[in-house]
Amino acid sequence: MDRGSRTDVPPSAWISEREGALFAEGVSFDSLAATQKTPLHVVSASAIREAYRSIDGALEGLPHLVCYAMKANGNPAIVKLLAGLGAGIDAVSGGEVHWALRSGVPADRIVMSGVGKTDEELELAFTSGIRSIHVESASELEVIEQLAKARGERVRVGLRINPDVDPKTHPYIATGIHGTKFGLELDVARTLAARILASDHLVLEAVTSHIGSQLGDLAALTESVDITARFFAWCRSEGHAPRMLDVGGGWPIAYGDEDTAYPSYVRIGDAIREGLVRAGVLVDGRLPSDVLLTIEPGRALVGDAAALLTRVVHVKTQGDKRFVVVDAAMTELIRPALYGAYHAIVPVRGPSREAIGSAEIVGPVCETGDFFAEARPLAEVSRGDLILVRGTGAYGAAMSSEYNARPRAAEVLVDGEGVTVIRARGTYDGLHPSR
């Protein structure tokens, strides 16, 4: 839940203070607000590049593929940027497969997850030739086999196991515990592996798992990798030849409310290696020559690479509370309302000023749950001032909506002193384009 008394603001390599105001790389947030209006999603290209290099480097020496979990932010400009760095895509819908391909991601770098893929989405995966369709139920495998048979093809699939490992994260983002909707229990996965081996229309390309987001427990990660890699090795011993060992994502970022720091990406890479060693898959620092280690970070690549710029509309006192009403809302960032998530919040002008007391930072949507922070220490702000909500790159713009008939906010990509609009601001007429 939001910890109102916290004022922690994580360090940033792309947001800086100059002469009492905040800048995004080489561009002032004041100028962005003047030219692009607010609310505005501001994304840093340099921060995405640096995050990719940091994650990629943590697995140096191992043949690997970083498949960006596109659900974090599927803007084609961001996907294209990551594809240019060598990333693949973890897609969870037909739309994500479509836009990954349109953004220049090679099909053999795309995997598809998700518990409820429709027949139409599966057909798209077949025709586009993506690397693997990750199966999450016996029913799904049956449907894939039937569709593949009708097409007279052999289709590459993966088995997503549920290792029943508690990642000790928010329950809404824990995905590898029995009782969640995700993945296959091991006994079911073994049965499906036998079915794949006997099929003329299926081939096992991958074994995969994912236990949750914001992983801070390295022991849990190592255990999950160990279980996944052991099942991978078992599949190979049974006559399969899977080439992709996918250990999921969950690499964390700091939001500012952490009591202890998350482990470095180097340590996360070491925890993955330890799991592979325990399973006997990594020997003398080497994987089998035909095995590709795959990871699926999303938040870690884009989460800290964006911020939500918003303007104060009104300041009011009601009872014993100071309400700062801004022009952004849960329609631009639903995480605080949905998860009770913490985001650092600072004024664009005088960001280092001391707080004068606590504030309820809220949006204009007609829901009491439309807030960004509760009882948050905040410097004095007035109507027209700009406020920056930090760490919104993951599940900010991606989960936005047009509730209350609010046109979607624009997104801009800042690269040095260059600014590119990567999503145009919505319009009233665009709210109902079929009318």
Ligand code: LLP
Given for the second form:
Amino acid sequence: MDRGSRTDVPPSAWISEREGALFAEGVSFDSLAATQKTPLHVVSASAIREAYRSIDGALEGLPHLVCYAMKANGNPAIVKLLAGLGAGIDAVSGGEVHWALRSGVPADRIVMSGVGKTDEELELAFTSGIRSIHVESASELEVIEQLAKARGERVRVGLRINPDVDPKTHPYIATGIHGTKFGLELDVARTLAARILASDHLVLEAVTSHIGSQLGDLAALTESVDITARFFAWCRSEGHAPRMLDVGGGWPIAYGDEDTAYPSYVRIGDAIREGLVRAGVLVDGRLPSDVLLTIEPGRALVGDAAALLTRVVHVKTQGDKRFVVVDAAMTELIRPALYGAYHAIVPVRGPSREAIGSAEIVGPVCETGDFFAEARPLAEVSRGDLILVRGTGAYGAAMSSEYNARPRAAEVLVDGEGVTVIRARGTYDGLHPSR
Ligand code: LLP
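One more: the block was the form predicted on its own; return the form predicted together with the ligand.
Then the entire complex follows, led off by the chain already shown.
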């Protein structure tokens, strides 16, 4: 939640202050705004590499696969970068499977989740030979079996269980509690496991769960891993040979408004290990030799690796409030409007200047909910100044829209001193493609 009075700006490995102005790696935000215009999503390649290393390192010693949940940011340049580091993909639509493949991710490193995969999306998943289609209902398993039968094929599926564990996170991003639409209750999953075993067209490749985002409660994660791993072991005892034990995503990042720091990735890795040990799947530090532990982080890989660069269009006082109207809006970052999410906000020039009072930092869209921060302490800023909204790499550009006929903002990838446009700015004509 936006706590209003907070001004906390989390440390960054790629944003630094030089001679009174902010830089993205080796490039100044001033020069990015001058050459690329605003609003602009600025992504750091080195921050993504570092995040991957730290998450991957937390599972060291266990055979594992980091499947990037590309819903966080599906830009092909980012998917390519991560695939090059060894990541697979957790896809959630036909479009994501298509772009994962097109970005060079090998099919056997792609899994697909989602409660409402259409027949067309399932066909794409079959024909491209992805590793596992994670099933989320009895009805879906039935459709998959019929499609596989019609094609005369055997299809690899996963069972996504709903472990009924409360992740104690924002209700909109909690997915593993009964009463949400996600996954299968355990008794249903057991029935489906029996159907898979009896079928000539299905094979159980994976058992999976995902309880939600921004997991801070390690006990909840351990419990969900324990339940998932126990179900995995049960399936193996019943005669299945699933290889993939997929414990989902939810690895957190600090946005700056936390009262208590999130656990480190090493501790998250340990919480996963603890769940595996409790379920009897990890014994003496080893998994059975044919088992691949899989995780599906999205936010943790990219969230802290991008910022939204925006320019102040007008400053006005209304009532007793100072409104700072910027050229970015909920169309570029909807998280504050949708979840009351906190994003740190800093002026590009003189980022450490004292606040002169609080401000409403708002966009130009015709919605009262179109704000980045309410009652946020902020230094004096004027028309034309640049402002950086931090921590926008996950579910920022990915959830963007063209509401109010606003062409999409460009995205650039900074790597050292290099800048590559990875998404061109939209155009007015492009708002209504005719074909
Ligand atoms: N796996 C599955 C099956 C998921 O549904 C998700 C996210 C993830 C992995 C990745 O979760 P992460 O590691 O990024 O927490 N728009 C919201 C977040 C929605 C997450 C949906 N599912 C936000 O802006 O906070």
